[in-house]
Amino acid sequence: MSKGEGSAIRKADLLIVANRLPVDRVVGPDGSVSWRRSPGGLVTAIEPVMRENDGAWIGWSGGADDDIDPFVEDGMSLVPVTLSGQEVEEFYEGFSNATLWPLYHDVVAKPEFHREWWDSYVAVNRRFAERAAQVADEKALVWVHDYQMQLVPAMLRELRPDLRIGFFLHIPFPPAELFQQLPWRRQLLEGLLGADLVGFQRPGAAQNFVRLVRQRVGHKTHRDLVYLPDGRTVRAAAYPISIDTPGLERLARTESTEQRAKEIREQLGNPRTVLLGVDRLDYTKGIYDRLRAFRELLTQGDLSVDDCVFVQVATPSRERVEQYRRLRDEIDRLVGRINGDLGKIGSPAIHYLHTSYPKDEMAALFRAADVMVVTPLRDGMNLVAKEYVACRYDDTGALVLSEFAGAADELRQAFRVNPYDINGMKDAILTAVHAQPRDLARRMKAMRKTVSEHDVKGWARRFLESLDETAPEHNKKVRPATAQ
């Protein structure tokens, strides 16, 4: 892509427009600058589909009043979005993560509203939409992503009515008497409905959207179908999103990961049991929670540090945030009160990594794991839990899953559990670590199938093939919008 403003860039057929890139970032030691692949698996999904439909990306660069421009990077097409420091403040830790993000996950912590959080949140929205419209070629497909857009479709569509908008929501959508505590929910919604066809993790988040448009906006639905005065309809229905499966089973099979998995158990002390909690660090993903119910399996003699060990890693998150600083630093106390009550000389009870790993340790982690643990409080998806599962190609391993995570709708054979509930936890920790060779080899074999048939670039080229076929009009008599 040239750089340059928006008559210089070269028309997108595809666009994807999402809160960051798909590359970080990388400042050498001499200050030259390069960018890395990000390692989520959107990047995964989405690239093979950008190419073959001369596609382009959206999104910031991560960090504070970088003025860049177009610019190419291992193949794809990259238009930066720039923001302020005040905005990435108001509108990344604010409005979005210390707003959207607790109200969306069910208020595991309090979410803040503000005037002015809601004012960068427009602001920063618009100019997304108006960086959209200037790329998007003539009729192109539009792929927003996720709450820190909620309100870019309507103003690309106000822009370019020409357009086919998608919409998907990686993060749960909330039950009505949690999303109308918002005083700008009525704008959010008529927001999402600026797409043709707007995406969720699990059917109940869809209607809980379906039924606040009908109820906040007063427009007609049926089904999964809103129908709009202008004569447009919006559907709104569950993708969930998945992993690449094929890529991490072969990196699993490796001699080199198998090789590291088996470095990791020794550097443990070769346990009977290896438990692995794998989480970004957030209030969401019940650590804490799951934690206390290790000790407690310890402290009651269910479970040795001679032969069991919990290997957590909390991937760096949101430093700046209070919530989350104040989160790490729970943690950290509570893994040392229990590896000081209940820890060895060279054996404590957990071992607790606040760190990133590349793809390949993840491998190796996973394979070295027996039970995986996976309990968040709230969560849209949780692809670890996936990831486990694709990796234990030998069919081995347990895997221990809340219930309020997406994928339990889809891993229906995991040790399900309430993570809210203790004494339930430590139960499914205990079943799952004395569970019969025969039994885990049925439950994972069925996991196996289940991510292998429904994996990542499924997931978007079911997405991108519902959006080219969501109906653009209706012949729906239907009511004004009435304000509520």
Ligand code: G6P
Second form
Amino acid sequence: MSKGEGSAIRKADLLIVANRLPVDRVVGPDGSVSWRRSPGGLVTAIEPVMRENDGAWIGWSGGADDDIDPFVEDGMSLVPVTLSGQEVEEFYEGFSNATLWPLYHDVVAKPEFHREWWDSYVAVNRRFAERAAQVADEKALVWVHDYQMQLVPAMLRELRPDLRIGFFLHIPFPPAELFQQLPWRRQLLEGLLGADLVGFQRPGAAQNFVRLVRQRVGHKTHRDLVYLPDGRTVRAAAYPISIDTPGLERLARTESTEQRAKEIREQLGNPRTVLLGVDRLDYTKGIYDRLRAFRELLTQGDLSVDDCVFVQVATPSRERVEQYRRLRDEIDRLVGRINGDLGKIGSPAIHYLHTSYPKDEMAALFRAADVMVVTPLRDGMNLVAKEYVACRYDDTGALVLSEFAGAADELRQAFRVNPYDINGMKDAILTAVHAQPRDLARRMKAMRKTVSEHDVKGWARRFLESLDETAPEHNKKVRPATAQ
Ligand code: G6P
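Let's see the other form, the form predicted together with 6-O-phosphono-alpha-D-glucopyranose (G6P), since the form predicted on its own is already up.
Let's see the whole complex now, leading with the same chain.
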């Protein structure tokens, strides 16, 4: 029996707690179950550190009432947590994705507040905390991730005061004026304060948090530190997440990716300009307004379907949540109308793909695109923008980027847009389409340097080192990943 299997779970020195496991459960046509590594960046970032430290990962399989024993997949110890059908509705679709998600993203959709959803959020967070308390070795390090798990740090500290606890929020943290709406605002802040280190994508988010803690919980604060009455100190700071830059660049450089990119352009009719959008189908991503801007460029004759095409990949997401269903219908209608009004035989204006693609196909799409259009209304980071840059190893291509994505702090040489300003967006797209290769090369080179110097392994290292400094009293060292 391999480590972690069966009832006797081996204790871990490093524990990741995230809503989702790093693998997706795949059920074959014959009913057989297998696990596929999920494409997310988090696994890539953390996997090497996990391997060095006997790590384990606690998360949900994505299904209802799955009762799965801990198992080892691809050398990683995975500890599934079970959610009932009702919890999937109330904790996942409800409180996580219809309350917190819109509230934390500038209220771009109206958050719903329901007391039963909150109760479910508390119950599920407690289950994760209890599981972590069982699995963590003496003085282990536990790294809790994202908005679905904000109560886990305090619940876990109560059960296991010996642990060192870090928390990282992958999405924005809203300003006090919005966060204040939440009926359970104080409980969430206190939940997070169970961690020694609370990490955010942007410095402004860390400042929002510290200010709220001072105002709402009444603790003393100084710069990025919160002083708790029990003598403990909590640090809140920014650790902008990144991607596996060398891995992606290597993939982009392969012969098969180049070949596939060429094929994609051919299949699109070898247009002069390929514009590309790649997003989860989410109302925060600004897909609707982006496509409207593109339509206006076509109707006004600034661009033409004869030599220009927009490819929009929209990955299905949270499909049972009402706001997501509505968005899907709206985008379907808009794309249909644009293609119906402006497309020609063999030249639709928009190629709309409601699906997800494996990494190699994504790399080929990034290689095939002349202009990458990333225009979220609000986004914690947006890794797609960084992935595009990593794939443009020959310093070609243009990135149009919303100033409301965390990535805009680092990718300063992008063509920046305010996604609410349709005219501004049209101007930026046109400027990007017509930019001189020398200008594009200068911009891309600088952005590539940024994503090369700040990759996801560096992100994990920085976070874990800060945690060492913030909570030195639990000094069981976590070994950094060996350099590769
Ligand atoms: C965002 C969140 C993640 C989440 C992912 C996919 O990136 O920050 O926590 O896992 O979206 O969403 P899903 O609801 O499918 O887990």
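Small disclaimer: the values here were computed from a predicted structure and weren't measured. Positions refer to the first chain, counted from 1. Superpose the two forms; the largest set of C-alphas matching within 1.5 Å is the rigid core.
Undergrad: Just checking, between the two forms and with the core aligned, does Pro437 shift 2 Å or more at the CA?
TA: The answer is no; the displacement is under 2 Å.
Undergrad: Is Asp30 one of the residues whose C-alpha moves 2 Å or more between the two forms after the core fit?
TA: It does shift by 2 Å or more.
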